[in-house]
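The chain that follows stands alone, in the form predicted alone, written as C-alpha cells.
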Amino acid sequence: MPSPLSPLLRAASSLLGRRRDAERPATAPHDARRDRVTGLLSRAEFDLSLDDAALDADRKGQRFCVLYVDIDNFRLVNDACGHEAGDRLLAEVARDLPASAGPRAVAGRIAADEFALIVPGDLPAGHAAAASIAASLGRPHSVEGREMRLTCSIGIAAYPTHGSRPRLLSHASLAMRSVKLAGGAAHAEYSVQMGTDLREQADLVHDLRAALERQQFELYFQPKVDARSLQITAAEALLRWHHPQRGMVSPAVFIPVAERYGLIGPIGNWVIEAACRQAAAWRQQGLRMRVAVNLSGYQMRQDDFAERIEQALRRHGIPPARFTCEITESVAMEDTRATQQAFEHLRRVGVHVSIDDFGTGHSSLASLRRLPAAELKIDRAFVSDLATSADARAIARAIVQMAHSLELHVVAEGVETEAQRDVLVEMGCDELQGYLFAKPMTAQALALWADDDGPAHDGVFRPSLFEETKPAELPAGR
C-alpha cells in the first residue's frame, strides 16, 4: 500500500525540479555547471544532486552514502611542479573517481583538491567505494616526468543514518577531517564525537592566539654533550606552553594544531626571536653555546623564513655559525623548489644545519651531499635499543660511518642509560643529548648550572665544538 507521504514526497520532487529549473537559464551553456579543471559537477550543481538524491531516497525508502574525498599533501605537487601540472594531475584524477566508487556515483569538486561524492547504498557500500577510490589513486601518476602515488583522506556519511540531507556534507567532512588529524591515508564513516573533538579543536585555535599575545610561551633547553669530554656544548630549544587553565599543554598536543591552522608561522617566528635573546642573555653572562631550534615544513616553505633568522640572529648579535637549525629528515628529504630554494638561503646565511630524526625516512647519498647540512641527529628509536637490539647497533654504526663519510657531525638523541652512551662512544658518534645528561630546564636553570649554583650535576661547559664542523658548501652549480 501507498504510504500517506508519498504524495508529498512527489509534490516535494516537483518543486524542487521547478526550483533546479529557475536556476538554470536556458541560455546557460552546459560547461556552467561543470568545474572549469576537472570536468566534474560545481559544487552548487552537487548540492542540488544531494537534493535530489535525498527526496529519490525518501520515496524509494533507499539509503545512500556521501563521500569527502581530500588528496593528502597535494601543495607538495603544485610547489614541486607548479599549479599547471597540479591541474592537469586534478583533471586525470577526476576522470577516475566516478569509476572508482561504483557505475552509479555522482562526482563533484568542492574545492581546491576537495571532493564529495554521492555513492547509493549504506555503509558497506561506502566503505567499499572508499577502498576503490583509495587504491586508485595509489597507482602511479606521471607528473612532469615524475612519477607520484597519492594517498588521500576520506569521510564517509550515510542518509539518513548521519544526518538530514542539510548536514550530510558537512558531516562527511569532519570525518574526512578526523582522518586528517590521524596522519591521513585512510577513510572513516561519521560520529557525533568527532564534532566534540573538532570544537575542542577550534577552542584550541583560539587560544593558541591568545598565547601569543599573552605571552604565554616559553623556551625550554636540553644540553647537547660532547661524547668523549662530556662537556655540555649547545642546547636544543623546546618550546613550551603554560595554558591558563589548562596548564602545561604539550607540544605533540599543540604543535600540530599550530601547523594545520596556519599559526605556526608566527609561533616559528616567536621561537627563533626568544631563542636569539636567549643566547644574547647567556653571551653577557659568559656562557657561550650553539643554540638550537626547530623548523617546520610550513616554515621551510615560507619564501622569508631565512631572512628573518638573519634579522634575528643580527638584532640580538649572534654568529650565525653559533645557530642551529634542526630539520626533520622527512622535511629535508622534500623534493621542492620551495625546499631547494630554503636550504640554499639557509646556506648563504652560514647557520649550521641539522637533519634531525635521521635514519626514518629515505634519505640517500646523493640527497645527503646536496643538503647544506653540517650535522646529522640519530633517531631515538635507534638509540634506545641499543643495548639489546644488534639490528639497532646495526643501524646506529651505519649512520654514524655514513655521516663521518659525509664530514657531517652525528648527535644521538633520547639517551638514557649508561649502556647506550657507552655503545655510541664506541661506535664514534660526536655529541648525544637525552635525559641520562640533562631533562629539558628553563633557560634561569641552565645558566645556574653552568655557574655550579644549581643542582649537582657532572656535566662541565665549554665552548661550542661547532668550529670542528662547518656547514658543507653545494656542489658548484646548485
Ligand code: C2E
Contents of the next structure:
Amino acid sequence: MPSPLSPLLRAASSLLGRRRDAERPATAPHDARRDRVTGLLSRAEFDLSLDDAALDADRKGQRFCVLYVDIDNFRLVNDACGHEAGDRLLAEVARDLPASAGPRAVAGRIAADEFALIVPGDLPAGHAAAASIAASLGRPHSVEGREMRLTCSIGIAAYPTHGSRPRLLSHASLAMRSVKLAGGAAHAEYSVQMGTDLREQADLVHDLRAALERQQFELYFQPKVDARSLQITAAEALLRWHHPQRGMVSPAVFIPVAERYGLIGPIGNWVIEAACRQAAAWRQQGLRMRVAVNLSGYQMRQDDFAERIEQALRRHGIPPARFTCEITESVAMEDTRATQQAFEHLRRVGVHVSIDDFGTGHSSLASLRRLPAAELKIDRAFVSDLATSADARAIARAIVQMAHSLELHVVAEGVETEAQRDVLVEMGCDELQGYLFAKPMTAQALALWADDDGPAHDGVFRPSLFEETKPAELPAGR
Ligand code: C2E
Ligand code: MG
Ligand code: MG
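Right, the form predicted alone is done, so what does the form predicted in complex with this ligand look like?
Next comes the full complex, and the chain you just saw is listed first.
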C-alpha cells in the first residue's frame, strides 16, 4: 500500500535520517537500506523510491527527473591513493550530493562510483541540479594530503517525458554514457538518438575485439627529419585499422574506444612488437633510424608494460636508446603513482621518451624537469597557426627555449608549409615532421622513400618517390 506521506518527503526524511546515521558511532548496527560506504540509499531502496515517486507524480500530475551521475576517471583516484582513500572520497562526495541537488532530492548509490538522484520538477530543474552537482564535485577535495578536483558525467531522464517508470533509470544511464562517449565532464538529457550512437559504438567495439585476430591492423610510419640537414632521424609508427566495411578507420576514432573498453592492452602490445620487428628489418637493410611508438595512458598503467617493451627490444636486437616512446603531455602530467612508476621503469629500460602533443596539457616546469624525457613535440595546433598568428609564434618560441634550457630535443609536428618550416628552423627547432616532408606510409614505402631505391644508404634525405611527399628545400644560405 502506498504510504500516506509523499514519497519524496518520505525519502527526504529518510535522508535526514541518514545524516543522523552518519553522526552515530561506528559501532551502530548497519542499516540494510543504505550503502555501507556512502550512507546513501542502496540500489534496491532507490528503486523503491523511484516507484513511489512515479506513483506520486501520476497522482498529482507532477514531474520529476532522474539524474545518473558517474565520476570521471575515478579509477585514477584509487590508483593514486588506494581504495580506502577512494572510499573516503566517495563518502565525501555522497554527503554533498543530495544537498547540491536541492532540498527535496533523493540520492542512492547504484554502483562503485555511480549515483542516481530523484529531483522533483521538470527538465530545467534537472539541468540546474546537474550543474550544481558538477560545481560541487569540482571544488577541491582533500585526499591523502593531495588536493583533487573531480569532474562527472551526468545523464538526465525526465518522468514521464523520457519514458515509463521501468525505463527511467536506464535512459538516464544511457544519457550519462553518451556524455562519457563525448569526453565526459558534462551533462545531457536523454534522447532516442543516444541509443543508436551507443549501438554503433557497440558494433565498433565488437569489430575491434576481432581486429587483432583477423590481422586488420597495420603500422604506417611517418619520418621525422633533422631541421637543418633534413636527414631522416626517426620514423613514428601510426596505427591503421583496415575495416572490411568501414574502410580505413582513424586511430583518433578507435584508440579512445579501445582505451575505454579495455582493448588497448593487447593492441598496444601488438604495436610494440610490430614496431620492433620493423625496426630490426630496417636495420638489416641498413636503415638505422630511430623508431617511435605512441603509448596510451592505459598502457602506462599496466604493471608489466615496460618489461614487455624491454623484452621486445631484446628479442629483436634493438638498442633501447634507439627506440622512442611517445607519451602525450596530458598523460605524462598525470600525477599518479602508476604514471610515476611507469616513467621510472622506462628510465630503467633506457628508452628515449618523447612528450607528444606538447602545449595542449597543463605542464608545470617542475614536473617537466622530473620526467625522464629526452624529446618534446610541439602540438600541431601551434604549428598550423605559425605563419598567421603572432601568439602561436610566441608560444612556439617559448616552448623551444624552455625545452632547450631543460636539454630536451624539440620536434615540431604537423609541418605542412615551407613558411611554417622556415619559422621553426629560425626558432631553433631540432626536428620536423609533417606532410611537407612525408605523409604516414607503409614500412615498405618508407624504405623506398628513404633509400630512394638506391643501393647504399647514408641516411641523407632524398626526394620522395611519392607524389604527395615533397622534398623540402632550405632557405638560401643555410
Ligand atoms: P600523434 O601521435 O600526435 O600523431 C600525429 C598525427 O598527426 C597522425 O595522425 C599523423 O598522421 C598526423 N599528421 C602528421 N603530419 C601531419 C600534417 O602535416 N598535417 C596534418 N593535418 N596531420 C598530420 P593519425 O595517424 O591519425 O594518429 C592520430 C593519433 O592517434 C596520434 O597522434 C596518436 O595520438 C594516436 N595513435 C596513433 N597510433 C597509435 C598507437 O599505435 N597507439 C596509441 N596509443 N595511439 C596511437
Ligand atoms: Mg605521436
Ligand atoms: Mg602528436
